[in-house]
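One chain comes next, on its own, written out as structure tokens in the form predicted on its own.
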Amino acid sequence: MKIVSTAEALREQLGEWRRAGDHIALVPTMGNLHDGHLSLVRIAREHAERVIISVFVNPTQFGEDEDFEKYPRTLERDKLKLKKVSVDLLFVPEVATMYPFGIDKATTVTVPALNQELCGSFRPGHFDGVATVVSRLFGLVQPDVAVFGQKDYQQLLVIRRLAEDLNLAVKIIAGPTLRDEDGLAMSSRNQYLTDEERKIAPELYRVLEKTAEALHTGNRDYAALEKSAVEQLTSSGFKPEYLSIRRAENLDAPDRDEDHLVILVAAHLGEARLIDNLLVEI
């Protein structure tokens, strides 16, 4: 596995993968990776001859109050876990490197139709931060194709968006939410869980299954089924932001006869911020 931080030396190994005709496969990532993280490498390179895997804390989608300083820098454990998955090249940038021209005189990136509800009614500038590091992201690496994972479900429609909208030539895939057995989310800020809070924590997939059950038997009353969802979770000890029934394809609020949902739910337990959602086929 390569290692490189700087974007002459990612052009340079770019460049002689290319002129070998190899196809090329990028997982973006914050580090501190788990099973999920490599589940999109083991996808990744279905789709390439080529993959690489990038870890940058991006300061630009962490709000004045959130974990951007704690957040959990792991990278010479990540290292050794991606060479066991044949990961072809890790790119480590420094913030210098993906905005040249500093953070505060960056262009930016915005997806005005997604970037405002849900998660981005909690975190304001969020997902312009994910929007515009995904887009830095891309111009260095130019990929074929792109791997993300379906937990951070939101996201992953902003950046479809975001690639349909500039006809950018990368094909973005959606990599399924790996959980424990307990049906708990995989997530890089799990580790911020006590040992009670991760017994708790299962209960937030549970209410899911449970909102999603009730729409297979025919309810349609989705406020009443976001509304007991929430007291579910308030009973359980979360904090929830939200828990919301949506179109699939875009996040609209559905029509009762709509046959594609997602059911998205953030909450805090503790110090954690977990989010998790679940596709509704009807």
The other form holds:
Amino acid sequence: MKIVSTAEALREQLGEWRRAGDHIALVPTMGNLHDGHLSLVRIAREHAERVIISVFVNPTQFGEDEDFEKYPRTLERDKLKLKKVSVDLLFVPEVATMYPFGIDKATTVTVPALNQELCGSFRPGHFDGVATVVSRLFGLVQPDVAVFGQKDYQQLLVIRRLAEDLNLAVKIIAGPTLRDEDGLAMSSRNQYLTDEERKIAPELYRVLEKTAEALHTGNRDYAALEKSAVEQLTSSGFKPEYLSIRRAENLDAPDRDEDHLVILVAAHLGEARLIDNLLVEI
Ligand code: PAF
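Having seen the form predicted on its own, could you now give me the structure of the form predicted together with ligand PAF?
Whole complex next, starting from this chain.
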């Protein structure tokens, strides 16, 4: 695995691979890798001769009072983890490589169709930061495919939308959410949980499953289902931001006869802000 941190070195290696006719798959991450990330790398490998993983804790997607400073930076451990999978290149840019004109003067990308609601309303500017950094990674790498986890469902739709809207020649692939045995979705932020909170955390997925079950049995009173789910989470010790049933395709409010739904949830548990979602095909 080659490790590269500058745009020049990246371009040089990409040129060599492209001249050889290789396709390139990109897995963007913020590091602190877990098995969920490794599964995205394995998916990438099925789609291209060359796999690049990027590790960059992107400052522009964190709000002022969020965890940018304390976000776990574990590059040496990440490198060891990557030995378990097949990666050709690890791209670890500095802020100046990702934002050559500085963050204040950076050209930004915004996806107004999806950036204000759900997580966007609790984390103003977050999806603009994501769209901006992902566009920059796409510009630097020009991948044929890029793989993102379905756990960040709204992020996935934002990225799909920006790629389609800007006519980018990159295919966006979703990797299924990996879960611990008790159902908790794998996430870098799970490590903020205390032992006690870790025992409560899988309740988030159980509430999603219960809500999905109700939808499957014909209950389409979305507002009542959402209210009851939020109450269950609150009584388990979470501070829920939202639990919302939406159209899976575009996060619009669903009609009563919608077949493709997604239930999305964000809730605080102690120091951790956890998100999860469940697709429901009726
Ligand atoms: O999902 C993440 O880890 C980040 O939001 C991403 C897509 C790497 C952009 O910084």
